[in-house]
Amino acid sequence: MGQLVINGGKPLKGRVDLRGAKNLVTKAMVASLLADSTSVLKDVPHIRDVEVVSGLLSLHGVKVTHDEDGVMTMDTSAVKQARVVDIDAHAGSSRIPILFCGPLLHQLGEAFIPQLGGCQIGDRPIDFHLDVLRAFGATVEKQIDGIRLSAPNGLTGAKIELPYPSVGATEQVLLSATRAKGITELTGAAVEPEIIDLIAILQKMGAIISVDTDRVIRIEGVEKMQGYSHRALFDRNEAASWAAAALATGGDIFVGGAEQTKMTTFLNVFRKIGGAFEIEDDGIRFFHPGGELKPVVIETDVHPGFMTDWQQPLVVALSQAKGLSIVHETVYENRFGFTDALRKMGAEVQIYRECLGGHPCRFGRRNFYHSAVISGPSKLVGADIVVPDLRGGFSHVVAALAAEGKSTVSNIELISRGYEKFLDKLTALGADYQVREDVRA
């Protein structure tokens, strides 16, 4: 477990530049399996999740190259079935293999899913995915070491209604339906910008997809698809993370590549808290303008609501606001575990089972601690803390940077799953830290 020793209390100032969104890039890589030719994806970050998917593609016969400029090529002309033991060994820390199923069923007639990992932020069941694949005609067989799926006669379009607009389940439908026989109608779909960008990629490949305003997506299956060339959407989560870091440390950070139209909801909340921003052609400058920060009430939601990945780093900034802030988490039921470390550092955060937002959610009366009350401003002091997950880990680093004194942050490799050249960016922003042990974040 790698560690950072951070000397806090210094504002972060400078520029960081974004590449493609983790939540889009890895799915676009999987989409390349639908073609029998080469795809080119640009602005691909060098992060751990990309390495995992690259490895999984290689196991299935895909020739993958990824240069320093972020350009990735994927030659899928010789797709083959991978050995179960190799898939299991390589994908143990990722949940992405579930999305390989549709494309592999089209190409090979079978697929295998090992036990799935990922951040421990909630149950995140794969039932949605398996139900979707069954609806398309796949046979699902649960085994000791995972799940085997088969569709020797191919997949057939279906009418599917999701009980919740799950991003992952929507991606599963898109990747499975594009080459299925007939028409697929998906009701209750997620419509995040990353979903729309994936649809744009699939259309480039030959798919026929329409998106209605009522969360209905219709896909008319096609027999063959070709490779694509596409520049990935910027990472909205990373942009918001650095914005929160600027606010929490009293700093000034220009986030190159961030776009206003994809971050409207976040920008409104950032301004309400008391943060300032300036929109430029090549990015957004986020800074603390001075004065007191203000408390807010936030409810996370699916797009176009306030993203769940935005709330964790922002909670650190809210600990410096004068008054009571409320964050009601409605997407994941177990996303406040990171606040234990914040309390250890001096933040006043209380977690509740009740729905403390404007309306009850699906976690109400189910004994999940999914609402937080943050009282501030609190004086943060250095502490020894352990990173629990990707976004929570970034939040811990932000808290350590804002705190007085020295903090030791362990298990920082998790942060490298979603933040490219994380340590280099901290250096560029003037952070005072040292690396302890063998750290490759």
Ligand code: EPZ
Given for the second form:
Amino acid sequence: MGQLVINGGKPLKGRVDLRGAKNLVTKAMVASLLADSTSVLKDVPHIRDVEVVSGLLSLHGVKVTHDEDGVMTMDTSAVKQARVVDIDAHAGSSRIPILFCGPLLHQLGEAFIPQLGGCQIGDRPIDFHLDVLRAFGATVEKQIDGIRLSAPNGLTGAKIELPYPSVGATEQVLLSATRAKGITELTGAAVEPEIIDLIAILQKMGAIISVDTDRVIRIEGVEKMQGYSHRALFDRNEAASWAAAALATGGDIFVGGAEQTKMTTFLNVFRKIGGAFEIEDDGIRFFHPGGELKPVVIETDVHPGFMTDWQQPLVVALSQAKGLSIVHETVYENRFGFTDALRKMGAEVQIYRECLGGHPCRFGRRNFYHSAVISGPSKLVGADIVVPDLRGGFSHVVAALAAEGKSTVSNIELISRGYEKFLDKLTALGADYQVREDVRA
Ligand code: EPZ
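Okay, that one was the form predicted on its own. Can I see the form predicted in complex with the named molecule too?
Complete assembly follows, chain above in first position.
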């Protein structure tokens, strides 16, 4: 595992450019399986999660190319069943395989999902996904090495209500319903911009989908779909990460490709803390305007709320705000593990089981430390830290960049799951670091 040695205490200044959102691109790649012709996806980042999905598509007979400019082509004219051992060996670090089910059931009548990976930020069950697939008429059989699904007579549209607006389960419905027989009505759907972009892709492919008010999505099944050509939505999570990094280090970062309308909630919070931004046609400049940062109370939520993926780097910036901030995490039950390292670096962060600062959530009165109180400003000092997951890891690097002295950050490959050319971007922003071992980030 690679290590970064960071000499912190210098503001990050410069420009980074975004490509397509990890959380859209990987699903758009799966959507290509619904057609039996070629799809073209533009702005696809070179990140580990994309490599994993490309590999899975290849195992299923899809011809995938991905050039330096981020243009990916997927030729699905010869989709075939993959060998279970190959899927298993390949999928280890990703949760995307579960989304292959609907398209594979349509194309081949069966599918297999191995044990799923992904960031360790909670239990991350797949019960909603399996219930959805059963509602469409699939047979779900749990086996030792994974789950086998079959639908020899195809899938049929259904009325489905999600118990929680899960992003993945909504995508599962979309990818299964578009070619199912008849009408599907989904209530309690997630409506993240990445989902709306996936719907745009499916519409290009021939689907009939309407997004109604109050989280209702209606899909009229079609028999055949064709390949698409699409430029992926920019990565809002990466944009928010660099914005928080600018604030935490007292810096100034222009994030090329970031768009205001998809980030309104984040921008409001950024401004409340005392961060400044300027919206340009081709991106957003995020900077620390000088003076004191102010504390805030944040509750993470599904869109249009404050995204759970934005809180980790922002907590580092909040450690520099004067007073008490509260972050109530309501999407994942276990997403404050990264704060151990921040405490080690001098941040004052306490985590609680109670629902603090907002509405009671699903995790209240249970044994989940899902609220954090951050007291600032604290002087951060360098430390030896280990990256625990993607967003937590980014926040560790930001803390190390903001801290005085030397930090050693281990396990940084995890960051390359979601941030393209991470080290090049740090260099472009003037970060002072050395790579200690062979690192692919
Ligand atoms: C997606 O995960 C993203 N991942 C996550 O980003 C993101 O944090 C999350 O959506 C919320 O926006 C990808 O798109 C690849 P969910 P997903 O289903 O779809 C519970 C990152 O750092 N749930 O909306 O897996 C679940 O446990 C990653 O980029 C069930 O209970 O998230 C969670 O508490 C991390 N049963 C809640 O729903 C299920 O079957 C929301 O999860 C499915 C989910």
